[in-house]
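Single chain ahead, by itself, as structure tokens, in the form predicted alone.
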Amino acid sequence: MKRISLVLAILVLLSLSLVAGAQDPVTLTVLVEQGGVWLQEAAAAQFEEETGHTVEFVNVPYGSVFDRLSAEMATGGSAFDVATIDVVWMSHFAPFAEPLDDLFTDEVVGDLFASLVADAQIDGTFIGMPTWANTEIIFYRKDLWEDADEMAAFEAEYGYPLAPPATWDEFTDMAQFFTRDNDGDGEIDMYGTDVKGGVADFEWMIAVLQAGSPGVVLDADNNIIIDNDAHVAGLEYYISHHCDMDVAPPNVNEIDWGVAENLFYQSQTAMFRFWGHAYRLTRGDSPIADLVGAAPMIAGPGGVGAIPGPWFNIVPKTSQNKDAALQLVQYLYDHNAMGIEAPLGLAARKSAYAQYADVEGFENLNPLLATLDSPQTIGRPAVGDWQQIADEILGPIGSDALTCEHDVAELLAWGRAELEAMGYE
């Protein structure tokens, strides 16, 4: 009886000692910008509830979160638990920012896209999870592509059907086909698709994969390949529109993404290369609103590429909750496929994008599995200073190669050099 007794007793203490090491509920404080609060908010009120915890977001604008980090790493402050950041500043804030090892289990990877796996890693440790990832895909006017008149002369003029193009020469065909002056004034009322010289440091790279190309500008040693042969090709390829064939606004320096878009839906131009995000927020107001298409981004020669732009969740070194944190990014990650509820419809799990690949509404997310889930997707170089690298290098670059007067190799060899000078190899 006394044995039972003292075994009662073990139990009993043993339970309290739970209860008392138990988790009491914290306040998360979570940095981040608008699109972030939108595709996490969701998963996070539900946490609240399953856990006791609040989720508390700072939402400032874009370029904030980069200075209001910074302020916290330079300080050594702890105002922040969990900070969702673009994945240009993953280098940056490296140092500032808790291993997430753990939570990278083989099943996590397998649910990734390579490219964010990837760039989830500096110097071989996992510091960010992936929250939501984006990237450019093909949208087109199913008007004109589903038009039996147009489908006729097209295939007379190319000798294929027009379907959404698949590959650069679809591409430029269709681009060709669809540059057009519908009143016979002499002027151009509708161009094939778009040059965006106001993002050239951008906009080449995504052709530069397409030729091929292991890597931009650096390769994953961080070695120059700047002016390998994918390159040259890409950027040929990317201001042919404009230089030799016409078939874009003259305009190209003043074109960004901003104006693309608007282009695009004033019925302007007849295809464009977007942000696949973009679909479910097609304006009402404009008079091609239900005559969008989606497809996945083109293929050149080295196959489908693209360049995403995930945003990775972290936990700064200083954070006062860490275990509750790490608690919330794992949550955030199981609980993924909720953002696709969310205005920017955008996850980072190739089974949240499945779920609802085939759902009426979200035709614009099987494009951007098939472009996400290519090999030749590929994130920019984790250096620190690659902003400095695309705002002094290759942002002129593409910028000079638009005025159709100079060599692209040289253009090219220059870069190497202005790279060279920033002590690369």
Second form
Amino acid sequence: MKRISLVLAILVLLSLSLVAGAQDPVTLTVLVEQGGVWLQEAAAAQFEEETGHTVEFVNVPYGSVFDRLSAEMATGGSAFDVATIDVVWMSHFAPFAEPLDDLFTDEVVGDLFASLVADAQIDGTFIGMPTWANTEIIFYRKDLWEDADEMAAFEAEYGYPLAPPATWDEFTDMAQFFTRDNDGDGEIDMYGTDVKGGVADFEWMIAVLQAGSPGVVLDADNNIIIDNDAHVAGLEYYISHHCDMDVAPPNVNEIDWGVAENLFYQSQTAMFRFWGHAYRLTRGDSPIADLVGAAPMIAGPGGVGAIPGPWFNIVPKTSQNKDAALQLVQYLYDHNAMGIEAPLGLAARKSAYAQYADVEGFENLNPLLATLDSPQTIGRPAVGDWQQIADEILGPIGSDALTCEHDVAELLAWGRAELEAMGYE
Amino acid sequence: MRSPFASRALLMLLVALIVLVYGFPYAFLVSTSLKSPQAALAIPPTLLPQQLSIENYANIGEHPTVQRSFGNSIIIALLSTVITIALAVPAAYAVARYATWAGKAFLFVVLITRLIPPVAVGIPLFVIMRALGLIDTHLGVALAHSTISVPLGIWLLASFMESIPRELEEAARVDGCSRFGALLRIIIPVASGGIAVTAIFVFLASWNEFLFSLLLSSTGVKTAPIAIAEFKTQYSIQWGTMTSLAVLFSLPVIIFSLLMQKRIIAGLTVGAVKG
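If the structure you just shared is the form predicted alone, then what does the corresponding form predicted in complex with the partner chain look like?
Whole complex next, starting from this chain.
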């Protein structure tokens, strides 16, 4: 009896100490850009209600997230308890970020896309919890693809039914088919697709993965693979729509993501490859507002492939409210699906996407799921100088290739030499 | 020999050309702000709106943060102007009146500080302001802006002060004024045109500044340039909203400059001719 009383007394004391140790409400400051506010504010508001903590979003322009956090890192202090950062900044901020290994249980890892699990780690340590993942998929005009006359004409010309393109060859066929001079004035009124030379440092990498490369530029061990066969095939395919076929607007260097999006929504292109979130942001006053269809990214010889654009929540080591910050990161993961109702309509968990995939108005989610879940959807190498590689090597290679005057293999050989000069092997 | 009329016509043509070159981007900004959000994205863009729309301006009401940021910009710019003038006037006076070797060296050092890119001092400033507890305060950002403006103010004001005849001050001293009294009662009123010009430049520098405002503010004192830049996200640029905000952002400065036009011209010519 005495022993039972003693155990009970210890239990009472323990529970009292737990209550006494419960966190006082704190204000958690979260550094984000606009997308981070949209996608996380609903879950954060619920977190506030449930925990008594306050979440304050510090919203800065996209590039300023990096500048602001870099300044904090350089001073060894931080006003932020959580920062929502782009995947390309992960290795830069890794020394500044609290390890999150405890949050990555088997269940968590199993519900995240493989590329996100890979991107969340730097040198084997989890430092960021994915909060949303975007990637490029196919957008097409349903009024064209579902038109009986167009379907018949396409099948008669190419020998197979018109459906959203699934392969490189189908994409090329359809781009050629829909490139039109509607009024016969010698000017093309609608192009089949676009070639985004304004983001040449990124776009041709996607084709490289579709061609079957185990990664872009560097392999998993950071060895140079920029001149492998898949890089050659991918770059050749990327420029072919401009250099060989004229199925894209000729001013390729002026076409970045924003321009490409406007061209499509102003019905000047029939289909294009673009970030999946755009489906939910279709403007009501666009001439094709109700006519947009979405399909998974096309497959090359290596299968469906894309480069994911995930964002991660990291907890700076200098946070004064680390426990509450970790609690918030966990909560945002647990309630990840709430972001799908936000304007960008994105999440990081497979289950979150699956939950909405068959809901009307979310027709982009199945294509996003299929693309993000493909083995050839692989993140960019987690090296600190990735931005330098993109700016000084990948961009020039893409731009030079789009002049249609260079041998692709020679350009990639130059890329290898530049990487070697940076210390890669 | 060219006739006066021909010379004048040529001059006017040149002036018109310069005005066109400088004015076109702003005119296009205003034009874009008056297009519908969809028309603002048209490819190729149209020079003038095919249908006037104030939708972009009406949408600003949906962004309370932006409205607050305009208030913050005004407070910070005014505060920075007061701090800069308060520091630059006595410094410029001392340099102008005591034409010593040390004064010249001081002016040179001040000039050098203008050559340091703001990004180089951003982090040290951040550390100092954090130590002083001035992060995310109007005073903190205004002080940071003053680090850019004080050297400019000293240089501008020193040349104005040098153009004021010493005899004026000496007469005041003979009448029993102290040196400080002479500065306050004689020099400052006479140099008011130059001070006004300096104040305008300082105000503008603070009004437009981006980097220090970004580093030193969070939610409390976010300035308008940062709030406007937030409409450029990772995936898109909301041209309609950005251009309408940019027009509104530029209006106070334009109105202020027009109102002060005479004063500015007078101030700029004060030091032009030395007797």
